[in-house]
Amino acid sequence: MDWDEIYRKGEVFWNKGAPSPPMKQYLERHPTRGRTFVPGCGHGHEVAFAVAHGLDATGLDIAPTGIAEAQALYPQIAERFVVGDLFNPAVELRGAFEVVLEHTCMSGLPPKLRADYRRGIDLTLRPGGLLIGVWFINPDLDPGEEGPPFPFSVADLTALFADGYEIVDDYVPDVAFGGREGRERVRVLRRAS
C-alpha cells in the first residue's frame, strides 16, 4: 500500500481532525510520563495532544506528504513529527520509549503484517514501558470488504502480545468518535522488565 499516495489524494478517511477520544480520555485520567512514541501518527492529533499533556512525545510516519501536511497543522511542534519505517525504525529511536500511543496504526495493517508491528513495538519500547492502545477491533465494513481498515478481534491482540506483555487495563470505552461506537477497545500492556 502506497501510504504516501493516499495523502496526495487526500484520502485519509481515518483522519477525524481531533485526538482519539479514548485516549484522550485515558490520557486525562492516567498521570503518564516518559518519552512518547506514536506509530503511524499521520495528522499528529495524538502527538500534539501528549504533548500538550505534558509528554516528550514522537510522531512517526511513513508517508513524507503525512508529516508535512502534521508539521504544517502544528508548527510549534514541527520537529517532532518524523518520517520512518516503523518496522525498521531509526537507529535513534530504538529502545527510546517509556511509552507507545497506538491509534490506528495497527487497524490500516493488513494481518500478514501484524508480527512486524509487534516486533517494532518491541524494537521501540523498553521494557518496564506502556503501550497504551485504541485498537480497532470491530470496524464497520461493508460485505466483502476487508479494510483498511482491518478486523482485529480481541483474541488476535491477546495472542500478539501474550508473550512478554501483561494487560495493565482493558475495557471498551465509553466515547468515541461517530460510527465507532463499541468497536474499539482500549487495553493497555506493560512490557515487561
Ligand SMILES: C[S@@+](CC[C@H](N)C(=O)[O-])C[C@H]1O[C@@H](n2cnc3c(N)ncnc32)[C@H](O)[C@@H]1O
The other form holds:
Amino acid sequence: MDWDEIYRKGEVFWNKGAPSPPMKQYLERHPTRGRTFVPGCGHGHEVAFAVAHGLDATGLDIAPTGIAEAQALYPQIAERFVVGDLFNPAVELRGAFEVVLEHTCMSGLPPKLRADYRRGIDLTLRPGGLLIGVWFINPDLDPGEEGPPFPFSVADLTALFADGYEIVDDYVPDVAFGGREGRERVRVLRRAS
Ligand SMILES: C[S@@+](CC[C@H](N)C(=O)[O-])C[C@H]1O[C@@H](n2cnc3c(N)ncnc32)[C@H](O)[C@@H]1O
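To test you: the structure above is the form predicted alone. What is the structure of the form predicted together with the named molecule?
First the chain shown before, then all remaining chains and molecules of the complex.
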C-alpha cells in the first residue's frame, strides 16, 4: 500500500482531527512516564496530546506527506515527528522507549504484516515498558468489504502478544469518536523485563 499517495490525495478518512478519546482518557487517569513512541502517527494528534500531557513523545510515520502535514499542524513540536518504517526502525529508535501508544496503526495493516508490527514494537519498546493501545477491533465494514481498517479480533490481539507481554488493563472504553462506540478496546500490555 502506498501510504504517501493516500496522504497526497487527501484520502485520510480515518483522521478525526483530534486525539483519540479513549487514549486521552487513559492517559488522564493513569500517571504515565518515560520516552513515548507513537508508530504510524499520521497527523500526530496523539503525539501532540502526549507532549501536552508531559510525555517526551516521538511520532513515526512511513508517509513523508503525513509527517509534513503533522509538522504543519503542530509546528511547536515539529522535530518530534519523523519519517521512518516501524518494521525497520532507525538505530536511535531501537530500545529507546518506555511507552508505546497504539492508535489505528495496527488496524491499517493487512493481517500478513501483523508479525512485522509486533517485531517493530519489540525493537522499540524497552523490556518492562508499556504498550498502551486503543485497538480498533470491529471496524464497520460492509459484508465482504476488506479494510483498511482490517478487522482484528480480541483473540487475534491476545495471540499476537501472548508471548513476552502481560495484560495490565483491558476494557471496552466508554468514550469514542462518533461511529466507533463499542468498536474499540483499550488493552495495555507490559513487556516482560
Ligand atoms: C490508519 S492510519 C492512522 C494514522 C493515525 N494513527 C491516526 O489515528 O490518525 C495508519 C498510519 O500508519 C502509517 N504506517 C503504515 N505502515 C507503516 C510502517 N511500516 N511504519 C510507520 N508507519 C506506517 C501510515 O502511513 C498511516 O499514517
